[in-house]
Amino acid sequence: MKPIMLHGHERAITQIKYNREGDLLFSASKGNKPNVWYSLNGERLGTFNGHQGAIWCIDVDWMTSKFMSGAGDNSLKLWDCQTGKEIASISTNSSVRTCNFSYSANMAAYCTDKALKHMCEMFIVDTRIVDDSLGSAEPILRIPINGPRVSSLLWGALDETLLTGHENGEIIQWDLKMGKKLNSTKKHTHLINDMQMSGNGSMFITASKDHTAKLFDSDDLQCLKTYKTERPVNSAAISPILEHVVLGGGQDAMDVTTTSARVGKFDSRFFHMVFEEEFGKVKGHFGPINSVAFHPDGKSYSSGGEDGYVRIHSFDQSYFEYAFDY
């Protein structure tokens, strides 16, 4: 399994995301230019230029026509995927930590940080028609978050609910029609770094600083499975075709200088979704893995690390033939 190495970022990768077909891979880093690559051969298609701060979150809509990025320069920008031009910019009071298009891409949700006397807030905006007026338009919904800040975000079924993961390990389900909490659960004990949906939207996986990843039912927030490691998990993804999950993590970036890559354990780890057993590791990064994503066809996966590299791994045939004994 020889990876394709994508080196377009000088600084640590914060998030990577495939579009729905999987022909393009979008990557964001603590630099100020998100990149887009051809996932087949690793050729860079282009960059989105305009932000002035670290890019914390990105998302692309299901038609691959609009791309969205939230950054530390207190703005959320929407771009035209075809030309790479900025089509709208929304100014915020603090940095944008999470952003997500709804499945239909008629709406987008984003959350801002707690900072400078500003509280963490969640916004829903209408993205059917995107032009300069979006920056001054009122959001459809604005929900102030009184408790711990939102660190990850997902849309629920039929674009009617939102799922937020918080700094204290809590997951809250929001009803968008009412703008109120529907349900909440606190199975994690620490910050939730990442949440990703399964292919059919019935489950989602969370990655937390408490050294575990957990699988939840996206309807009633029941915790179904727990995958334990011995270091913080920064990102986790569910295979679209097999009952596998991949976890990426490593020690905190600030502790890394004192350890070698071997001790730091900067590898992607594969677990069986049902049996919670680890069955494989992929080494390669020289720092913690900050984001992992499966290709929509399930035949490859990518990881982005603190070392600024994105690695695309295509699975060997033996991966698909491997069966658990039970």
Contents of the next structure:
Amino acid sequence: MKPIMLHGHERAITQIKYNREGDLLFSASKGNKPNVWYSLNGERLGTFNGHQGAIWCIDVDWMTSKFMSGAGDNSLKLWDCQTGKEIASISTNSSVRTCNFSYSANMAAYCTDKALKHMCEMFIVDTRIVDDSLGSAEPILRIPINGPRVSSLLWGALDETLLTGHENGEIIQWDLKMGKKLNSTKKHTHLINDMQMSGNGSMFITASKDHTAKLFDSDDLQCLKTYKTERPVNSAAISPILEHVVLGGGQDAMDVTTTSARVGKFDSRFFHMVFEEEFGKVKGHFGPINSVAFHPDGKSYSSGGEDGYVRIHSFDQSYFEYAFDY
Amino acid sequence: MPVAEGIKSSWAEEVELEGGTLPPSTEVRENGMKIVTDYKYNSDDKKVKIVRTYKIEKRIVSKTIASRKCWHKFGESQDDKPGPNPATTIVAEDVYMQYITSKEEEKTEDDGLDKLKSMGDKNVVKCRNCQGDHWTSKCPWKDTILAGGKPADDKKGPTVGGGGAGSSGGPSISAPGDGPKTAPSKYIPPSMRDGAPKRSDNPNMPRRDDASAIRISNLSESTTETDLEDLVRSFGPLQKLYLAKDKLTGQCKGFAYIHFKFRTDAAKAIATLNGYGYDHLILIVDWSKPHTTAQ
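Let me have the form predicted together with the partner chain next, following on from the form predicted alone.
So here's everything in the complex, that chain up top.
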């Protein structure tokens, strides 16, 4: 396959996301401008200019009309996808680490960092009508998180629950009607870098610093599968069409200069979802991979790395013909 | 790809046009291809022509995707022309998914170092006096009368006898006594030790492929690398060319190795050049022998 390299960021990529149909790919980096690209030919549609700090998280709604980004400049901004104009900005007490639209995009959730005298907090805001007033509007729900901070976030089924992954490896399920913990599990021993839903939302995969990725049932938080590697896993995604998962990770960014690319294991690694066994890998990045995402049609995937590049890979025929030996 | 009308040319292009020396960039569309020709100066102030060829594909997509395709670019891409901007979108080199067929292969490569580390104390460090797991200088029996105070196995017993006083006796005596395999104190280079990574099995090491290499001998002393290249270039693309030269005089030692990209080219070269008269000598050309036989 001939990957398309997207060079829109000068700094490390923090998150990449496809929209629902997969024709657009959004990317965010530690630089202050999120980018949006046509995933088919790698053409850049535009950049969202306005943030002052590193972008930690992005999300796009179901209709691809609104785009949301949370940054280190203590703000969460909402943008119009078509024009790239800022339509709302919510200022926070500390940097915004995770943000997600609910399935219907009627609501959005975001979490702030634990910093100085501010604790980690989770907010739910109404995003049915987005305009300037959103910045001053009261959030629907505000949950202070006592204990380890939230490092990743997902919406549960029917927009009724939230799933949060924490700094200590814990996963908590929240009930939004009551604003209370429903369930929790601690199968990881370190920070959870990323969580991504499967195509139908019945399962989600976590990527953790403890060198593993795990597959959970999104209803009862039962750990179904574990994918083991030798390096911290920064991101994991589930193929929408095949029983495959892809893991991106590698050496910690601070250790990279002391290791060669060969030893650093900066490849995307493909595991069989059921048998938990690695069956393939794709090289290309010069640093650890910070974010991976499958195209919703399952025929291509993208990865964004510490090297500042996003790479779009369209699978060869051999990938679809590959049969796992068992 | 819908083309928006009236796109401003970028600032950089206008400046170049003012100079009046560069032809304007052109865009030709013919049978499903878009060919863009640009002119610019390279770092040596030479005029360069850049031709980019794009394939135009038509895809039938849902209405929402089609409408998004017509959106105007914004932000830093506002002034980009339709189609990918080569400054931000780069087609990377081909990569392939490496399928992992057997777990074993991967393990040996990974664990080479770890294995060596883990066995470090046990096997790599060995006392010459008592065969213990410590350096000779740290041997607890170092100062006792019997240098080989605690012979580990009986075979060694008699040979150690001579080392009366002092630790210097130990190493010199042990060598001649036993066969090379049983003598535990025999030096084994790190590359031959148990835990060392096996070079030849390592799939990730870019090993030169000798399959398409040929050896040319009976070259005259005055042959240079350019002569040689002229001689073999016509057969096909080369990977590497090595001409053995005298260290002092720099003259050719009479033989050379040529690595072709393709084995068929190498075969062609052998067929043609073997017995070929070159510079008053008759060349001898054959496949390069693998390195193992040379050692």
